[in-house]
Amino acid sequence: MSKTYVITGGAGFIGSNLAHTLAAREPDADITIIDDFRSGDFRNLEGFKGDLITADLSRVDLTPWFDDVKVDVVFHLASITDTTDHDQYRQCHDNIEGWRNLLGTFTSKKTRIVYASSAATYGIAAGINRVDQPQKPANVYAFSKVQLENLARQWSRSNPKQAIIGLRFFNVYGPRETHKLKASSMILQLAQQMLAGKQPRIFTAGEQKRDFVYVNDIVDFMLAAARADITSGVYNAGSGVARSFNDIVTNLNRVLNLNLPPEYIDNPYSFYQPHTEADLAETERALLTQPAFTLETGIDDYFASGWLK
């Protein structure tokens, strides 16, 4: 029997990749996207044949669409994704109230909900990030994601038979992120500098490390959460490996057939994270999946897709 899915933020980077993957794997599925296009782009949905509700999730009444519809899974990706947007009211209102509205719409139904949290909730502490460590958000975007997790826990207590699963995304990169401009991954930004004939600019020494995770792996994490035999919880979604910015430059030179050395610049940020790395032990145990892409194979696939430009 075909399933019914809802993807909030489906015109955005990760949401559009999820929509296309779902459509390819389940061609008979009924897929509805909700997006207000603040963080999305219509070009990401080229070829998409499902329904589109164009609305601000924090302000729309979803009842007319879903009151009498059996939805199997909601994937919640809608968010203000620009971490440099420090308007506290806008970040908190739109991210938190949109989430509250969505939860209210599907209360007491059998719909499973998979939602995007963020590794930013860990704050600037360096090292391996485990889901049970204290959360110390360093900006209002991360703070809003902590509140999503808090609401999810409260909602789960009131709806114990309904699964709600959060994924803390690490540094995601891949096709369909071009529209994000300065909020796009450093892999795309450095590639664009190099394709323009410029030296890639990274902070001095270039050995700061991040958990860079390819978007195809993030999609697989979400689909695994949609079918896992678990009720509720929060899990890391990363590659499980920390790689340096020098590694990125080396691999971009390789796939772009260039030989541009980095231009090292001083790091002006006292709160900069020198190292992030997802501990995936709980993720692999609960979701029965693990990343398929290394940094090398992820950049290879990104280049082959034609979106690394």
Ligand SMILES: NC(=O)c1ccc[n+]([C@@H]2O[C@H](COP(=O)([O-])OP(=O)(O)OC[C@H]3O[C@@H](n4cnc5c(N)ncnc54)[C@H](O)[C@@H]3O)[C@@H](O)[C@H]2O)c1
The other form holds:
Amino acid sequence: MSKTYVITGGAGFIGSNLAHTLAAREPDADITIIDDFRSGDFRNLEGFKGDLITADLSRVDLTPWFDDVKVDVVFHLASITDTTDHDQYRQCHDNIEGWRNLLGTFTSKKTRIVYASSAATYGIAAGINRVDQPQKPANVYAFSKVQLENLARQWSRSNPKQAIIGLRFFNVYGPRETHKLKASSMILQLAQQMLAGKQPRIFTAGEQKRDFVYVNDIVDFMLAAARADITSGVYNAGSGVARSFNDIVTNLNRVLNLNLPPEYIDNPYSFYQPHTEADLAETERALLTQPAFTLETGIDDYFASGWLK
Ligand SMILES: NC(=O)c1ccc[n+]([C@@H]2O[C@H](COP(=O)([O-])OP(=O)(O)OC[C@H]3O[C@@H](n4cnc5c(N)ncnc54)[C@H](O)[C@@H]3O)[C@@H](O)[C@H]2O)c1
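Moving on from the form predicted on its own, kindly provide the form predicted together with this ligand as a structure.
Let's see the whole complex now, leading with the same chain.
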């Protein structure tokens, strides 16, 4: 039987990749996107054949659209995604109230909900990131994600049969992120500098390490969460490997057939994460899936897609 899906933030980077993959794998599925285009882009939805509700999730009454509709899974990706936006009211209001609105609309219907949290909730503590370690959000974006998890936990306690599954995405890169400009992945930003003939600018001395995860793997984590035999919880969604910014430059020089050395600059951010690395043991146990891409194969696939430009 064909299924019905809702994707909030579906005009954005990860949401649009999810929408296209779902449509390709389940051609009969009904897919509705909710997005207010504050950071999304219609170009990401070229070829998309589903419905689109253009609205701010934190301010819209969703009842008229979903009152009589059975939705199988809601994927919640809508969020302010610029981590350097320090407007505390805007980040908290829009991210948290949008989430509360969605929970209120769908919890009573027993719809499974898969939502995006972030590795930013771990803060600047270096090392391997395990879901049970204390959260230390270093900016208001990360704080709002902690609140999403708190609200989900509270909601799950009152609705034990309701599946509400959070995924802490690490640093995602891949096709359809071009619209994010300075909030796009360092893989795209450095590739654009190099394609313009400039040396790639990274913070001294390029050995800070991040868990860079290819967007196809993130889509697979979300789809695994949609079918997993679990109720509620929060899981890491990364590659499971920490790689340096120097590694990115090496791989970009390889696929772009260039030989541009990095230009090292001082890091102006006090909330910068020096090392992130997803511990995936719980994710693999509960979601029965694991990432398929390394940094090398992810950058190869990105380049082959034609979006790395
Ligand atoms: N890209 C990453 O590396 C990364 C890492 C960790 C977490 N995340 C999370 O993944 C999700 C998707 O991020 P993305 O990288 O695709 O960013 P994005 O900015 O491309 O997508 C976010 C989408 O949400 C929409 N949106 C924002 N607020 C909204 C609101 N109140 N109502 C309706 N639509 C709204 C935007 O217009 C945009 O289309 C976000 O929740 C983000 O916090 C992303």
